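A lone chain, given as structure tokens: the form predicted on its own.
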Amino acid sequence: MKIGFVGSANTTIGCRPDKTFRLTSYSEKRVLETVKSNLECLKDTITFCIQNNLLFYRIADFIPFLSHKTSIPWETIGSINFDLFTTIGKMIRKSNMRIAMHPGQYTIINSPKEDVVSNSFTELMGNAWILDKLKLDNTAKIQIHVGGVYEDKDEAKNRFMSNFEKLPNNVKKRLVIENDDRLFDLRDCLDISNQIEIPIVFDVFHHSLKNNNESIIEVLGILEDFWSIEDGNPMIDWSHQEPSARIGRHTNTIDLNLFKAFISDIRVNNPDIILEIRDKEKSALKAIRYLQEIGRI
């Protein structure tokens, strides 16, 4: 089992490795500036995940307008900063850590507009075109959602299954879905991952919004079947709701009581853990002291 968190470390790391600007202020100079500061950024922090044993962590974007149509083409900003792309990639595999990525809510595959669905594609191959610069096997994977309904849920499956299959082989053996909490729960993800043979992230904060009553031990026990050894161990996204706020809002901070008994719920299981929790590295350093407490770290 691994453990870890989001982006930025929110208060640990005196930087942002996502930082970006309004394509007003576009230029290829600031563009090469910023991605070598994200980089340097992204250093820090994961030496900072290694140290504190959280060897899980998902990438947040630190490309700009990365599949923009004036993008700067990927490999001169791979030249450029060549030995950052190299230092960044020997420092996840030597500790056997695992990344993912998670392309924002514009990155839709399913959707019927033959721009967004291209748009979409860029960015996936950009997703991919980063992890395979950092030279990291397919265990490092890129989670979406499965998209928008569009009024016919069964043609919006469909669509999306069509799409996948023309994606570049590099981006499939990396893409993963999610299930979400207001169109596609966990039963229609399985729906597609049963034509398709992709794997399923399981969101439980997600699925307990949104779910058929199936209880976490049934869900793992049925998504182990999808991950192959070259996948990886199953991905879990892990949050829970903030109290006295909008139903949906991710918490500030980890309950830890929770916490255990979603541990306890899976101690048969050895999911891979990203949490999704506003405060990010506070509690991956609470979560995972209680893991080395209780022996399953």
The other form holds:
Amino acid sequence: MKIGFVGSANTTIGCRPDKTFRLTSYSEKRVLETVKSNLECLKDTITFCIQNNLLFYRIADFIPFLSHKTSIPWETIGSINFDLFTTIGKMIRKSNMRIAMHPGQYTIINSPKEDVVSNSFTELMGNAWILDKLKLDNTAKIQIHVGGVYEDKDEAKNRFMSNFEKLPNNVKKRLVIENDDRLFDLRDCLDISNQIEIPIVFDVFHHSLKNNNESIIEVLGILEDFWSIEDGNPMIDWSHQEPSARIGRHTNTIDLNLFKAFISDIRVNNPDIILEIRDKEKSALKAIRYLQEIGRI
DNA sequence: GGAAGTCAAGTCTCG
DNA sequence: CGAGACTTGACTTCC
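How about the form predicted in complex with the DNA, since we already have the form predicted on its own?
Below is the entire complex, every chain and molecule, led by the chain shown above.
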């Protein structure tokens, strides 16, 4: 079991690895400066993770406008920052860390609009390029949601599957789908994974908001089979409701009692868990300390 | 220097 | 049918 957090820690580590800027102030110089600063911060963040036994980490976008028409070719960015990519990749591999990425709401491969799909392909290829550049194996995943429904969910699923087959191989091998809280729940994801080879990231919080009464332990048993040796251990996203906020709002900070209950509930030690919690590394540290105390890690 | 307004992109829901 | 939510702060401009 590995524990991790998402992207942009800034208080403990003292930098942000996901700095960006407005399109109106776009320049190649600005891109290169930002990427360099983000990569340097990523290096510090990875160091922090290793020191604290947080061996799972979700990289937030560190290349602004990665898939935008005006952006610098990835290979150029890669060669300019060759040393940083090499160093960071080595650090990750040597410490047996696992990396994930999660492009946002605009990456949708089942849209009926061709240009939406095509932009999404570019985004995914850029993400896969980064993981390839770091020389990470295919346990380093890119997770996305199934997409939109467009008034016909079966058709939407079919379109997901046929477009998935059109993706380049290095993307396909890394792509995993995640159940969401409004449209495609776990059962929908299973419909897809039973037909094409794609593992499912189980989002526990989303599942609590949209499900078909499957218990968590039951789900983990089912999902295990979809993760091959090459794919690595099953991945879980874990969070909980922010008290007295809109339903679905991720919590600001971990409620350790809820985490303890979840850990005792799942009983198994093979999933790798990303905490999607807004104070990032702070909650992750609390979680890892607890797991070390009880000897689950 | 601080406050207010704005931000590449898609889709769904609500008024 | 158009605006707002999503997420979420941080960038940018304006005073």
